[in-house]
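A single chain comes next, written as structure tokens; it is the form predicted alone.
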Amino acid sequence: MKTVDLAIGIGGAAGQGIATPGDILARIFVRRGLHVNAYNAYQSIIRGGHIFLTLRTSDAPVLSHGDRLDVLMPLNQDTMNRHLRLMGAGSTVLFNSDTIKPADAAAGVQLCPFSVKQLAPGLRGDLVQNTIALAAILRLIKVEFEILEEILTLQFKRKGAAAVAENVGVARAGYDYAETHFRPFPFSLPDTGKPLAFFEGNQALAMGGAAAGVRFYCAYPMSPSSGVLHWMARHGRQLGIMVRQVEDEIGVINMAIGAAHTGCRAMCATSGGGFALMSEALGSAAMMEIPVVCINVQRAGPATGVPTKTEQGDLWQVLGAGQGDYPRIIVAPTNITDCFKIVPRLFNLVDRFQCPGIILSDLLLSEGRSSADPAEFDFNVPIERGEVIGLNGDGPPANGYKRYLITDSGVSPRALPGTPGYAHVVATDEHDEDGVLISDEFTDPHKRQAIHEKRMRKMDGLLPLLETPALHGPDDAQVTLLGWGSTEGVIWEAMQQLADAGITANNLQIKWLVPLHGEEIVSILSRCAKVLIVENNYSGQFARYLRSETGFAADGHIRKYDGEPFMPHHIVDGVRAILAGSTKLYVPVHEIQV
């Protein structure tokens, strides 16, 4: 049972220091053992534009950034104009009355103006109003000032005692002013005593790579995947990981494949535009049977698209990456903890089956931040390298080493380059068991068919090793919400809202996309009363994929493709509309410009 569910919105222009108060609040909440979910809507410009950070905290797990705001902290007039009309009764708006003027607010909204000129005379800059507003928020939710003072001291101590004193003094002025002039919230922020971690999905992916034993990471910076590169660059030397920023994505994937060929675990990350450049090389990794992991953090496309907005629009891109048929593993993590856990799991699979693996994340998941139980992040995971031979000094078989030996499993024993007695040819042309190329002149259709079938047999052995999706929620629900990847949390919260409205719903969330548990999925869905597919793209890419693989067609669809993620009420409204028979396709649009 929740005792608190608090959502704070901080908005302004790029360069106004929005991240700092958000980070401080998150740190305070997590220190108290409270769960946190943060989503930052921003534009692809360095200064100006509109940025809006939503930070939501509760003593229960926070599944999404939610539907409402309890506190609005506008740092400029534009933010006030955009968001004040959405504030409801019981909410609070804190703003610098020297520069920001509110329009009419709804009944029950507490407007809390403060004057920077009066509270901090002689001081200028955006950070002053941020500090005052931050301190006022903490007073309204009854957080002791000493906690903020400690954090500000740590944050500014490198600038000297004078800077610490100045910032603590400004904060004290805001804290005391709020105490005497503003009405506090009717609750105190609890302290559960449970230690929690707080980080973004890209950091979790990078840490998952470190846990998996990655020793080579390369990338070309491309939002929203750059956070993986940032973490690797910051920690790579300490962890023994070689990190390289490469000139383009073609160089990235080929460099990663080259490192993986030597036996090194190698990983790279990009977004859809960069992934397009990697497609041919991913096919070559499959042809040469080299295990490598590539992360695609989806953003709104096509082309450059909207670089700082989210979408689930690259599913068909990764399904068709590279010409021809070849074995690959595609997985879409469902939450930030999953981002960490899936990387070692995927590396063990690609090593065992000697094929490329693709992680399909998106901006919401990779740049979103969430609290998590530190116990969930185990760096001592099992490392399974598959069938690597020749390392114990034994020589090759008497009839010579066949790198691409045709086997029932489709997996050929792998020898690393340089292993004495195990020399072999590796190239991107089709080949026979020995690695000898099958050229146009000497093409043998029987050999081509046999080696092609060998590679594709890997998928038959792979599928039983993957966890079968399972229903979350009551078995006899009126509605089944089918989703994939990052929509899990917001679907679960929508289910709670539907239950409150007397509509029972459950969820089937798909994580392993290739190979797909088609028969098991259809078996589950055939027992469901009404199936609605929820996805963050225009064309219903997963709905089309599921139908192409199984023939299953859903009863309705809820899709969003305006660049912003689903909010719980978008899904609730869609379920209501479809159940009422007014539509089979519900497309919400974000109510505010963010």
Given for the second form:
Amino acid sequence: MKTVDLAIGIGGAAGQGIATPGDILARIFVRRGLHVNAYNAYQSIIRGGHIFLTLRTSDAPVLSHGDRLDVLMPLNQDTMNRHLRLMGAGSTVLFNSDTIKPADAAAGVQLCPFSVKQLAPGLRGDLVQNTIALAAILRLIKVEFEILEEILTLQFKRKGAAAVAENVGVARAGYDYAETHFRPFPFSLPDTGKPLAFFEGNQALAMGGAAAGVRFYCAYPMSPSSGVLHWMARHGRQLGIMVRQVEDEIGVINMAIGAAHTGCRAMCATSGGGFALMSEALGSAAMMEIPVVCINVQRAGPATGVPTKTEQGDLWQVLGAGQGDYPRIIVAPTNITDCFKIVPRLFNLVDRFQCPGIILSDLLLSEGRSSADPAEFDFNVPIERGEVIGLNGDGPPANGYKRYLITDSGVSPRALPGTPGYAHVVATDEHDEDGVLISDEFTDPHKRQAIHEKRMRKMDGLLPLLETPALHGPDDAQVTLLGWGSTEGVIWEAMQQLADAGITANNLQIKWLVPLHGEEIVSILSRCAKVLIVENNYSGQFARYLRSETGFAADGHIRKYDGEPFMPHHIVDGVRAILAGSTKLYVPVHEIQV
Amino acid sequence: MAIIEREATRRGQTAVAERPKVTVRDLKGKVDPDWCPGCGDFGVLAALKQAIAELSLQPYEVLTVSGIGCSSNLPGYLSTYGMHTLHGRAIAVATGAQLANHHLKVVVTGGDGDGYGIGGNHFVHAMRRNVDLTYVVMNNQVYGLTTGQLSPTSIKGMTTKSTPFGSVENPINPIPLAITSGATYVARGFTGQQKHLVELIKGGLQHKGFALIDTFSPCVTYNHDNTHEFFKQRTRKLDEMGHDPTNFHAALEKGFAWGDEIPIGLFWKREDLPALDELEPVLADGPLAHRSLGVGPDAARALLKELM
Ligand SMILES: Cc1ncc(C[n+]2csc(CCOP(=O)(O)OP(=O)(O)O)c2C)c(N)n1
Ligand code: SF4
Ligand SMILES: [Mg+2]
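Show the same protein again, this time as the form predicted together with its partner chain rather than the form predicted alone.
Below, the chain from earlier opens the complete complex, with every other chain and molecule after it.
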């Protein structure tokens, strides 16, 4: 049973140093084996604006950043103004009373003013305020001061003993002040004795790439995908991964394809705008039959859109990327562990089927941070390279090597450039089994049909290898919440809240989008009483996709497209509204301007 | 010979004399070209085969990458490994391939539209990075495959299907562009000067770094301005003009020359700059394509520890 469920909000302007107290708190929590989920609402601005970090911890898994805050730490007046009205009974607000004034708070909210001038005379600046507030929070949740002292010592060691002493002193003042002036929370923070790791989805995706044996990674910076590039750039040399920043996303995907063709595993990541530039080349990878993996971390579109906000708005872009029909795999990981595991899995599949693979993440998953059990991050993954011939010096068959040999599986053995005896040309023009163009001089409709069918047959082989989706929660629930990708956690939490309110709900979360287990999905859904589709976009992109693939039409829809992710109560409210018959499409209003 | 040997040791490959002999016939592709009779591209194909044969580059060690266009069909007519990629993307694909397996000799072939138009961004950046590629552009100053529209190198005033009243735009001049962008071997050939062209391509293949061999390769069907005859009358070899290819300013000046006298030959070359693959510590253990995959247990533990 969970004994603690604590959500802390830290807000201020960009540049005020919100990340540091957030990181310190998260580290303290995960070292005690507590679960953490963090979501940072921010804007495309380097200084100013409003940044709000929600950090939630519990001794039970934390599925989302939740609905409410227990602690508010406003670093400026603006944050106080925006968030105080949402603080409820039992919550605590810590602020520097020298510069920040509270408006009226709801009954039962503990206002905890402290004066930086008084607690740290002669010292100034946001960082002092942050350290005092951080120390005070730790006191209220009864974390021993020594833990903070150790972290601060480590952090300021480089700046010398005086800096360490000053910061530890400031923290001590805040800690002691809280002890005598503020009411602590009625629990103390447990320690499960099993420390967890804490990171963002982009890091998990990058590490998944490393585990898969990616040797070539390239990208053009674009939020919210740049975290993958940054991780790769930092670790590439040590891991033997070449990392390149390319001139544009067209160059990115083509470079990755070139690298992949030589036999190394190549990966790239971008967001919707960059992905749009990659379309043609993705088709070319399928046409030349070169395995490559591309990650699209979605942000709110269209066009430049809202660069720092989340959305699941690229489904149809990805489905439709590139002209013509071609084999490919599209997968949307559902949580941070999945981000890691999906990459080696996808590489094995694209190597086997010699086609592009696309991972559809989004800002929530990629930049959101979660705790995870380090044991889940097993780098010792199976690696299957598919049919590559000629590597051990074997010569080609007597009747010659055909790169695009027509086979039942649609997969033709691949030979890598540099292999004696297997020289061939791969082409983005339609070609015959030999790689010879059939599109220029004269077009042979029979050859075209045969080779096109050969490529597309790969999809038949792929589907049975992908696990079918399964219901999570009670089979006989009143409501089935159907989602895809990153919304799994928040849907599960909404289910718990619904159960508390006497409404039974279950969840069917779709991860493998192409190829789609349409028949199984429909067979599951046809046994469900009421199916509501939850997605983070305007038009119900998944609902339309499911209908186009299967003819299945859901009973209702819960959608959000304001840039912010779902909070559990948004889904709960949607379920109630739809069950009450007041609407078939529920769009929550996000309560706060962030 | 000295250059070849130096080149060979830098590459860790055997010197030319020790390589198995390769003949022009060995280099014949699976099909014959379907270019219009008289197309300049035949000359480029012949010169490229001759250059590869003279250097005894083994067909399986060469990867010829092209984009889309009449000229870009070239890899299909050659027995090396080949990639016939998208329009404008050959340089990007070739860069990835070269970096992933720097033991391959990566040649890029294509047209003026492909390389200087739609592929212009990749072209400039590959040069600034000094990627080890040999890039032969069949510059016919027109879009051949799409039946005769303006290209970025079409001369001002040229009438084409897309400029029926004459083009008002200035053409791009690839030679100064390449020199100032950082290419380390910049040459211009003419299909009417086969031997000369073979030498230029050989020089490019032996050069460690980005080599451009812009080649006048007249389109007999769609370009009636810049014809074989036009270039025959005007081209003059730089070495006969006393040009010093290590002189940057002279190279630029010659590169801009156009008129009754159009220089061909080696404009610019420098050998003191490392190619991109030589700057990459990750490649110290050999080509990426040959490495085993995965992360060892110690490295994995260290990665996770960072996050705890
Ligand atoms: C993205 C894209 N845009 C346009 C085309 C059509 N296209 C094919 S070749 C070509 C121009 C070819 O000109 P160039 O590169 O000079 O080659 P040439 O045929 O003259 O040898 C064009 C515009 C294409 N294949 N792909
Ligand atoms: S159209 Fe021009 S470039 Fe194309 S093959 Fe014919 S002559 Fe050559
Ligand atoms: Mg042309």
